[in-house]
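One chain comes next, on its own, written as structure tokens: the form predicted alone.
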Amino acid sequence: MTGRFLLLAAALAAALLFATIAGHDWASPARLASALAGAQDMESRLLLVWRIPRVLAAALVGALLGLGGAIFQGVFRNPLAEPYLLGASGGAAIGATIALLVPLGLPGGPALAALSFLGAWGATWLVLVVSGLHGRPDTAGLLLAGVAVAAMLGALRSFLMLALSDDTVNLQVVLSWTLGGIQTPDLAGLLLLAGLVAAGLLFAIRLAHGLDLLGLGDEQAFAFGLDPARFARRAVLVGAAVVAAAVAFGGLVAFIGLIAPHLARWWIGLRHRALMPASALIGAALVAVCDGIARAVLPPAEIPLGLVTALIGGPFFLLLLARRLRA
């Protein structure tokens, strides 16, 4: 198991290296080494001040999405559960839109975080209520409810943007979040994001044993001393918080929460104590690579990150759905 995690760490390091040298102007490994050694030319300073913090932020957002996907798939016992498809990402985006466009009289950062969390949590529970009234909905019911809720949230977000904005910078920020995109954070923002990832991983690992029991079925989980309904509420709360943090820093980035846990399950196994950190590592590598591709494919323009992940994740989701329907 240790060897497998070392390989995942090596894959993440390779992804970070690729993402750092990729872009409108590709940087050679030698140039990167020179920048890290303290070179003061303009290209080196741009690498240190702009590109490397953005790459690290992309990896941290990917780690949050991987964690969120692993939590949702575990608590719903459904391998097709994903924050974007279940409406959690859309709900967080609604909260972020309100925080940006409505003068609430609160500090921007705390308001953004709080409303993003409430939106993600409320949207997830709405999907559960619509699909099964807190029962265990089947795959088709869960996906249909998620698509319906996501569509309503998208329409509501568009209405808020039209009704509350006036071609200001705030509108551009909301639009960029809708398409997904990593902004280069300052040091304080990067440290905050790293702290959120660490906290999310800690809480996710504490859910691991309960998720393993939940996978045995409600009756078996109850026999082992777990209250399935109470545990599910707590797990959804943690998952919503993780997704809200990812949306606040990276916008709507689809399908990473679906792909990363599947790859981790294939590589590590089904036990959630190992699955959680593996999903975070894989999600970090995927988003870092996709962000590098978004910056490099059509210079000097930049493709929205959410478009890149959707082009990769859409076929992956269809393949999983087809296999599940044939089973």
Contents of the next structure:
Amino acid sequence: MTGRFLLLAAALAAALLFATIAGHDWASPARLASALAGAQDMESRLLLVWRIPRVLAAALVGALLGLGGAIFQGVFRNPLAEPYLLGASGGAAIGATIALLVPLGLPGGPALAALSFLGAWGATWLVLVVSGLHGRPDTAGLLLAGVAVAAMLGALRSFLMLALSDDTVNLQVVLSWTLGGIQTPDLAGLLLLAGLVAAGLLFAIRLAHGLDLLGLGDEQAFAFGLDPARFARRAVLVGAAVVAAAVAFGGLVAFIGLIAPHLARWWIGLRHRALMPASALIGAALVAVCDGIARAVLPPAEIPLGLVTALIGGPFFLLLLARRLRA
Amino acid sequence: MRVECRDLGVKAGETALLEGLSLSFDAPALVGILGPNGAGKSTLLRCLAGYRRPSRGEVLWNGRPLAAWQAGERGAICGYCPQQFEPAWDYSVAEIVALGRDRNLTDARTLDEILRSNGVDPLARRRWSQLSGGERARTMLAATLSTEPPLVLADEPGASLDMRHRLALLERLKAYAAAGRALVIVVMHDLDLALRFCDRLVLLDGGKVTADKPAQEMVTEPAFEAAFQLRLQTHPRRVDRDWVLGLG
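Got the form predicted alone; could you also share the form predicted in complex with the partner chain?
Below, the chain from earlier opens the complete complex, with every other chain and molecule after it.
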């Protein structure tokens, strides 16, 4: 198990290295080394001030997405549950849109965080209630409920953007969210993001045993000393907070929350105590690489991160769906 | 261990599943709950386990209402084995038994010891999807008994077992009740096995207790005939019943 985690860490390191080198102008490893050693030339400073924080932010957002996906799959007891597909990300985006575009007279940062969280939480509950809170919702019902909620929220978001924005700059910011994209954070932002990842992991680990039990089904989980309904409420709260944080920093990034837990389950196993951190590591590596590709593929322009993950993750999802529906 | 229910009633919509049951059970005993399909056996067991909240009346464990028990303390002393179990993830036998064992962490035995003493150590690494019905039942029984709980509630644990394993299961439960001074309540359909192994039989019919007696007295109980004759009219199996009676 430890060996497998070390390999994951190595994979993440490789992904970070690739992402740091990649860009519309590729940096050589030697250039990167001299920048890290403190060289003062322009290119080194650009690497240090712009690219490295961006890569770290991408990895941290990826960790949140991987973690959120693992929690969602655990709560919904379905390997196709994903925060993006189930509308949770869309809910968070609505919250963020309102915080950005509506003059609420609230301080920007906290209002954005709170509204994103409320959006993600509300959307998740809506899907849970529609698809059947107790027992185990079937895959088709769950995904349909998620698709409907996501479509509604998408329409609502577009409406809000059209109705409320008279300022094109804000509209630009919101649009970039819709497509998913990591902004380069300042040091405070980066530290906040890292703190959120640490807190998310900490809370998630405390859910691990309950998620394992929940996977046995409500009645058996109850038999083994869990109150399934109460636990699910707690887990949804943590899951929604993690998704909201991911959306606030990285926008709507599809499918990472699906792929990362899948790979983690295959590589580490089913028990959530190991599965969730592994999923976070894999999510971090995936988003770092995808963000690198997004920056490098069409220089000097940058394509939205969400497009890259959807192009890679979409087929993966379809494959899984086909296998599951046939089973 | 003492389990009681007082004036227990359960309704699903307008239909009454259980109507005013008052029963008490004391350890050590192997109690069989019998009755035709739809008599309310599983509902009663779910209520006794606390999984189903009754519409009226209450269930007490050791004199304390179930509502006052925390989920964790409840799990620690009770082994509840529901009829249906279909895990969302393809857990291995060792993982399922470990999840069962973790509900009471005072047990010093290692997982290997628990697997061995329950006879499922050869299956330990097998995944749920690779198990036969009988292996699944044995796995769930191992997980249920892994903490050696003073109360065991099992809903047709032998349903998917062949005759030999069914006999072994009841022998195991009988010995478990006697040796551990435990209270074991089992919903079952095998009348012959029930008459042979149980200390006490509770007969449910239409959501009511129609007989509640030591097993050996049940054979001559008119309500016992009446309960199952309801089924026998449409599926006459006179021979079976004679054989059951002959067993006593």
